[in-house]
Amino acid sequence: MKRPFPSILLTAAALVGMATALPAAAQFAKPEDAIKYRKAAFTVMAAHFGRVAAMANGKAPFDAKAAADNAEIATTMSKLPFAGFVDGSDKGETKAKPEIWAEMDKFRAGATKMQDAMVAFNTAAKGGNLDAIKAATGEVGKACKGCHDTYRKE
C-alpha cells in the first residue's frame, strides 16, 4: 500500500518538531556527559583556531588553503559547546565557574560575540589575506578572553 506523499511529509515534520521540542538537557544522560561534550567541542575548536592563529602570529608558515579549511572547522565548532551548559553540569571535572549559571544571559551573549567574531574570522580566512586574518584572529582572541576571564577557572 502506497502512502500519499503529503502524509509522509506530515509525519516527517511531526517527528522533527518533537525532536526539536525536547529540552537541551535531554541530550545528555548525565551532567558528566554534558561536561565531556562541551570540553570536546572546545578542544576541537581551539585546535583548529590555533592552527590559523599560529600562521597569523608568524609561528607557522602561511598556507591560505589550510587557514581557510581550519577556520571553517573552528567556526562550525564554535556553535556546539554551549548546548553542554545544562543544569547540573556546573559540578564535576570542569573549569566552568558557577557564575555561568547565575548569569546565563550574559554568558550566552559572550558566546554569541565569540561566534560572530568566528564568522568574520572565517570570512577573512576564505579571502586569503594574511593581514585580514591577523585582525580577525585578534577579535576572536578578545572575545574568547572576555569569557575566560569571567567564566573560566584557571
Ligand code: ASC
The other form holds:
Amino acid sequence: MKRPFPSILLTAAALVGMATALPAAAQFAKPEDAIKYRKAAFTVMAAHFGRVAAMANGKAPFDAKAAADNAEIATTMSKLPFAGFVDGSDKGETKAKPEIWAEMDKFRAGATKMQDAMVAFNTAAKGGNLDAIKAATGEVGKACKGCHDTYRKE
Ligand code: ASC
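Can I have the other form now, the form predicted together with the named molecule, not the form predicted alone?
Following is the full complex, with the preceding chain placed first.
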C-alpha cells in the first residue's frame, strides 16, 4: 500500500509542530538540562537587549534598524527562560535562589512584568524614537533588576 505521507514524516511534523507551538512546555530529561536551557535563553536575551541598551545609554551609536532587530530577538527570547524553572532545578550550576520555588506565583508575576516591558520596548524600538527607546529600556532594566535583587544569588 502506498500512502501519500509516510507515517515517520507525519510523526516528525507533529513533533516539530509541538515544539514550536509550545515553547513553555519544553521538556527536560534532567534538572541540569533545564538549568542549561534557561541560562542559555537569558544569555541570548541579555546579549540582544544589551545591544539596544548600549545605544540607549550612549555607549554605542544609535542605529534604528539594529535597535529594532535586536529588540525583536530579545522580546522573543524573553518568552523562553521561565519554562526552565522546573521542580528539582533549584540545585546545581545555578544562581537561582530557592525562594523562586517557594514563591513561584510571585516569581512568575515578575517574569510577566519583564515580558510585558519587553513587548513595550520592542514597540518603542520599532518606532525608532531614541527618547522612547531610552524610557522603554529603563523599564526593562528595572524589571530585570527587580527579580535579580530578590531571586538571584550574589
Ligand atoms: C542588562 C542585563 C541585565 C539587566 C540588569 C538591569 O542589560 O544583562 O541583567 O540589564 O543589569 O539592572
